[in-house]
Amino acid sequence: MTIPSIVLDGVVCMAGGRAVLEIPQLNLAQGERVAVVGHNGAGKSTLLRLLTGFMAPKHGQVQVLGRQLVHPVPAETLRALRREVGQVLQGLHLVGRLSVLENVLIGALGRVPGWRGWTRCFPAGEIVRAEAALQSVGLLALAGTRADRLSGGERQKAAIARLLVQAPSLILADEPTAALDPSAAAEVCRLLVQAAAGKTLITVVHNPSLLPLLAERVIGLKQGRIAFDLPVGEVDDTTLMRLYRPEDSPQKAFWEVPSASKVLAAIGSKP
């Protein structure tokens, strides 16, 4: 039998004395590719946080990658979770001062030794894995460069490498194209699809017209709650303008973003 990715039950997170995530129940199979869209507050980094363990829910039940999370978790099953969660995040991601090459070997640490990470003292074998997933999203030629002097674009990459060297069995990435160009933006969209081959990718979205890029399925959450969960083919506009529509203006939308076709036509020479 197979083991959901996440399971969620009566989960109910609080903060500054509110609710800020209710989710009844929702579930997520291994090798799916899921959306999360919604406005700022919506409660998409609390659900990202709750699946790291970093959130305590005040109700109901959290299970990622068959491992209950009852708080406090013990510090070992934390690890272990760990190691098997990879990460892309929209701020600094990047210890600026290492190496790009550096940067992606930290994806090794939960199999080597704590002493050759605390001194940066990698096997070989770790570092030829680390230069292929460089030559994998085109950096390999940046590897000794500071992470400090890449673009936006080339940090994200970096950090999809760095994916492909912990080889998680789960992805939760955070609006990972946000401040990049269109170009860009669907270089990264690429790349992350490519690295979450088989495994479970969970990202949360700030621009729609990313969606058909990055998933399969779309959930949309509205002041904490989900408003849908929906296959990506049946997202559309007038899904989308309920879900952003402030609850005080029924009639208008405050939220306008690029057509779809300019985002795919940036990827269209892409190999």
Second form
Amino acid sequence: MTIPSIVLDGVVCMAGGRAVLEIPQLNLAQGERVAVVGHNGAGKSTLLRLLTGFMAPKHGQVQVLGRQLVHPVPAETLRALRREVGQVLQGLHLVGRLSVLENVLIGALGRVPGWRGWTRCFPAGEIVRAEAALQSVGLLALAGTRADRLSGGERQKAAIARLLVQAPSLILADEPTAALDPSAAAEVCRLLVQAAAGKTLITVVHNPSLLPLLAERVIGLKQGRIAFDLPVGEVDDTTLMRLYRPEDSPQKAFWEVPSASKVLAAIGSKP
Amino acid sequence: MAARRLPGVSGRLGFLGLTLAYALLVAVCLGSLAQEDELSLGRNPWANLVKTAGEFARPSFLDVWFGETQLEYRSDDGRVLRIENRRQAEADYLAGLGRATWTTVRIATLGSLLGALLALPLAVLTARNLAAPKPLAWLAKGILDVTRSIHTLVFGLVLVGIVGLGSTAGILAIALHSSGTYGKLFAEAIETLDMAAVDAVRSVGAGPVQVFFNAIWPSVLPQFVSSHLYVWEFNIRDSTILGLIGAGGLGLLITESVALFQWGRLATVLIVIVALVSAFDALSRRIREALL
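Given the form predicted alone above, what does the protein look like in the form predicted in complex with its partner chain?
So here's everything in the complex, that chain up top.
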């Protein structure tokens, strides 16, 4: 908790005449692993967009990796910032037409200026790095495959390999496991945390069972405000239930829906 | 693409109305033509059909092997006017046919390329997701609509008057007409662009040129090539007709054989056209499959 990675001060974001995010004060230190939870529309994605300069705050100060983002942020500053911010997104963002290796090499574009970046003639050193990254996520055998032939889990692993090549100091992951089955989700989380060693990692996540894997600190957002900011050990089902439950409605949170076995047992117990 | 709905064409009832309107249109077309006595089949269609089919069934190129070597042309009083070697005459005709085919292929190839190059900037302007300035987009769309709706033959007739008889007129006619088709296909390829790919490259801090070459170009190139092959093939078929207006190529031989009622020769020309188009189709399909 020494060097600040992210500092938000009195931030208010508006969309459609409504405050979608209000954060009086938030500090994240370099190397922290933070999960952001909250219902749809709670401001999770807005928070991430704020940090990459895609969204301008109405009021307040946003400082990311020592850069003050004053809107309108010059395109050059934005690009420099994005080179240091790795993103893994829900939508499995890869260039489908390019091979897995070429997709991983895209992570190096920030360091490869001029014609080499245009013609995808990457220096040998970058190719070695990309292959090493693919090796570490277990995708080296698929290096020459086109990215749109991969499964969802393989695509997210390729995105993590791209992250390894990009070597950012801040990683933002927006529901990286949303489209994956439980075992692939756990594998992707493990690789993501491995890739984020020593870096700041902010993950938006819905599945509470992944929280201990991904984070040491959990921030709960509710209607654009921070509802809680706790170490992962202190976050239990009650905390999450209170967060996800709509105001004044006793509706159950989605993970409280009885499991199939319980339902079957209930049916079976009837005469 | 956001489809604008026609008023009153929603739901099952609307579709029924549309079907009835279509049936009415067909009935009006048929009825009015019948009333004007424009639907007749001529005096003895069956005899004509059988006669024409018989002549078509014996394409002239067979004479290269089976023709008379000493075909005598006699006058009414029995004098021999000249003796023709049918095999030699047909072999010469085939050589001419080969040259005409080559001309047609050249016209189609160069015309298609020129059309594609003309259409590319217009397609970029009309693609909705690239959001070009409105007046420019409308202008480009207008140009594409005009060129697409004017037939190659009409362009050819006008151009022959401007640049004279020959291949140039054919090439320009093909280019102008097909640029309309190209523009539409290219714009659609750009509109189906995978924005996630663009975001992926942009998110690592790549500049606009890097985004273009790493995300946009690889995504649209296969579709561009595919459209190009498709229109090129279409133009090979289309350019066979351009000889009709003196732009050279196979069409010239078609006009000639039709004018002289040489159905056997016409059959030979048509066989060549079918072979050419199917060969190109097979080739381009393989290339397209490999690309997509």
